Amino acid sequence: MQVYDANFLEALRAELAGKVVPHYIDGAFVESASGETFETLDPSSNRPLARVARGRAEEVDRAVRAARKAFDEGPWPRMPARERRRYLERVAELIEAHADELAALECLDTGQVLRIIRGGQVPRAAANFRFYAEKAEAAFDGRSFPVDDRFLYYTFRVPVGVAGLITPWNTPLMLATWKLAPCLAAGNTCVLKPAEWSPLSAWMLARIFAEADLPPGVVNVVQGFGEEAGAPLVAHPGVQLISFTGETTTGKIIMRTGAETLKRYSFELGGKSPALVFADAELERAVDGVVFQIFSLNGERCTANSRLLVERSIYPEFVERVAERARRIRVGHPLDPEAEVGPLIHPEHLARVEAFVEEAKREGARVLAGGHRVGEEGNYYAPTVLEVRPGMRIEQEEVFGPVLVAMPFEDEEEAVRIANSVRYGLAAYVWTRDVARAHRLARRIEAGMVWINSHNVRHLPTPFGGMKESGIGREGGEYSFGFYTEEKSVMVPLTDHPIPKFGKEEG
């Protein structure tokens, strides 16, 4: 793992401090036509850390038209899925070669720590466009439906047009090559609108689109707010598909702007999913598994488990264990390769997660660990476990930030009945040794996914989706091809089979 020295980030801070992030529009990089710009900020001290072009409409207008023309009478479409597997390896490649300066931008953007953004999610941008670059050919298989030796129907799949690409602010530069590659690979151009927290990495990921020379407008990027930019490439009516990434209530916002055009959604909304320990689990590894399911990436995940439910017989007990190893996370700067948690994103994230917290102490709740700032400069807060009561409102909202709340259960039934009891239904984490309980457990809680005696390992070619409010569709594998492709159906007679012959009889 690179550690960063004081030259090379002073020659990093240096190069963003001297320039406008630009556009990345039809193979060039713009800056607004207006001129105006805004800053992106550096969690750790709140300092400015760049400036960003500031896309409206009128950008969002020149990158839909790059896209459509790309698609229309460009070759990215029309090529060999094989030589589109080449750009893709080539994309991979390249993501290898500017790991550590994709993982210093990533850490002084988002404030993630640098053990998890150089250890495993500039690994996992790589493995995106690899994945999928050897999935390029089977993103258009079809099946044959014979009818006896009279009629044989068959499939096969085409690429949809433009996708509109939303990411959020916490992993960008993984979620964006998660959504990139399959719609790469499926034939589709796209626009990339990245969350205005963290835009840095798409610049450096549209560098990476520029050098491994794809074609001009198959991919554009355009930095803004998601009421300027955002919300005018969902409504465009040149994009045909828009996947998102983020909250659930601008999900619900994003619906209903592209609903005047009938817009197909991939959405990846909110969560707030529960770990179930049981007192026969193996309580060792279960206190590993949540402690770093919900304080990895500073609890800004979707799939953190923020709810704790305990059997009671050992509530006491494991609670406290777990309460313990958070107060003994390190907290530090995103660089400094021992820190654990780093910052929070933004200083009104913060300012929310403080809310909620100083909520939940209101309302009755017992702090076990942390529930407070750390430090005096930048978004810093410490690992957080509450013991709460089931329906207050920290236990039903989702926080995204590294605050655990615990709660003991009875039995099975209640267990489920509290697991199933919020309108999040993306992740849940079942512990124990007793095999049909996991099994029974995976099927009847509310969640798109279930992980037994594991924190959230993840294996590409499963979907990816959550039930309930937590988002619609499945993405990864070959479940993002439903999304990214059109299937087409054809029939072929094979004999003379009889038509009706309307309007040929006289009188």
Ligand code: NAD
Contents of the next structure:
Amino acid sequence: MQVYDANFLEALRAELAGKVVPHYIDGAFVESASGETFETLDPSSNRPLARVARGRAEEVDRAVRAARKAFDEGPWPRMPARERRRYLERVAELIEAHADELAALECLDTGQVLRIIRGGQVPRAAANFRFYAEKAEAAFDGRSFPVDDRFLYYTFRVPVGVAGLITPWNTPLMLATWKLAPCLAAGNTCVLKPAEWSPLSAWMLARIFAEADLPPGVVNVVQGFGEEAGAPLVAHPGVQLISFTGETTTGKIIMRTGAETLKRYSFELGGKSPALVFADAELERAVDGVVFQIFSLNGERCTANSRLLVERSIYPEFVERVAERARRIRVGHPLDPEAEVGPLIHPEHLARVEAFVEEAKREGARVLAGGHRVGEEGNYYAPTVLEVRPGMRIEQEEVFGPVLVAMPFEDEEEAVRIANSVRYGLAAYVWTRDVARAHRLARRIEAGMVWINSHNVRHLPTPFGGMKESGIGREGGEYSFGFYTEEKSVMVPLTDHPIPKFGKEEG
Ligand code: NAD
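Please supply the coordinates for the form predicted in complex with this ligand, as a counterpart to the form predicted on its own shown previously.
Every component of the complex follows; first up is the chain already shown.
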């Protein structure tokens, strides 16, 4: 792993300081028609990192028209799937070739630490493209229904059209590629609207698409704020699909905005996922898993196990072991290869996380670790463990920061009741050596994904998504093609089957 020295950083900062990060529309890097820009901040200092073109309805309209034209008239949906496959492979190679630069930009822009971004997220971005490159030739496969000797039905798939891809700020590179790769493999064209707090990796991706010679208009990137650029994208009649990852409340707004033009949605929304630890679990591994799954990615992680439920007989000891580890976590600069947790994305988000914890303290939460800012500069917040009661606001709502709330449970029934008592249902983690109980809980806990004796280890062919207010639909593997394609049904008679003869009968 490359370690970034001060000179490298200064050079990167200087390069960013002198320019406006542009949109990418119809194969060209352009600024907004109005010339408006906004600032993206470096979360480690809150100093401006770059100025970014501020897109509005006008830029969105241009981007959608370009995507529409590329879909209706361009080569992309018409070329043999194996050619699209080669483009996607090329994008994966370019992500790998630019991995150090991509990682540095992503760390500086999001505050996520190098070991996670360079070690995990950037390789995963390339893997997303490689995975869907391999799947490109199977994207349109269908089923056959050989009904009997008289009828055959079969299905096949076609691309849908133009997709609007809207991503959040926590892991923008990985999430953009997670949407772009299947969208493109299935022959669609798209407009990507990255989050305004972390816009830089989408610009790097656009440069990679340009370098890979993707036909103009196939991928467009419009930078800007949710209400100004996201909303017009959702409302645009030229867009059929909206793949959105972000907050549940935003998802509800988007659903209303897209109702007039009847969009098809894939929603990956918020979470408040539980980890259930039983007394018979392998406790040292459970500590590792729980600590990693809340504090990795600064706790700004949709599948974070932000609620820790522990069987009462081991509760005091187990929670103290978790708190002890939390106190020892290395909080540091995103580009410090030793750092495990970096600064939160934005001063507003830091204030929100802090407000959650302060309110919980007032309501009687006991602070077992952290519970305060770190340092004078930047948005650093200490890894925090709180003992709370079920039903408190901090136990019910997504904090999206390095804050774990802990509660004891008496038995399996109570554990399930607490686990299911939130409006979210994204992920769950069960730690037990009792095989039957583990599988029973996998069924009973209301979550789209359950990991047993494991942190969130992903396998790309499996479905990713949530229940309840954590989302609609599943992405991943061939599940993404269910969203990014239309399945058509064709019926063929194999004989001269009887057809009713209206108007032929004698009166
Ligand atoms: P957010 O909902 O505030 O913003 C997400 C994106 O939506 C941004 O690009 C934003 O500009 C855009 N947006 C905002 N208002 C819009 C509108 N009216 N119309 C169209 N677009 C609009 O979310 P965030 O704060 O960026 O991200 C954090 C949230 O994302 C958390 O709730 C987290 O759980 C969730 N998340 C979910 C997953 C998952 O897979 N389930 C993954 C990562 C993050």
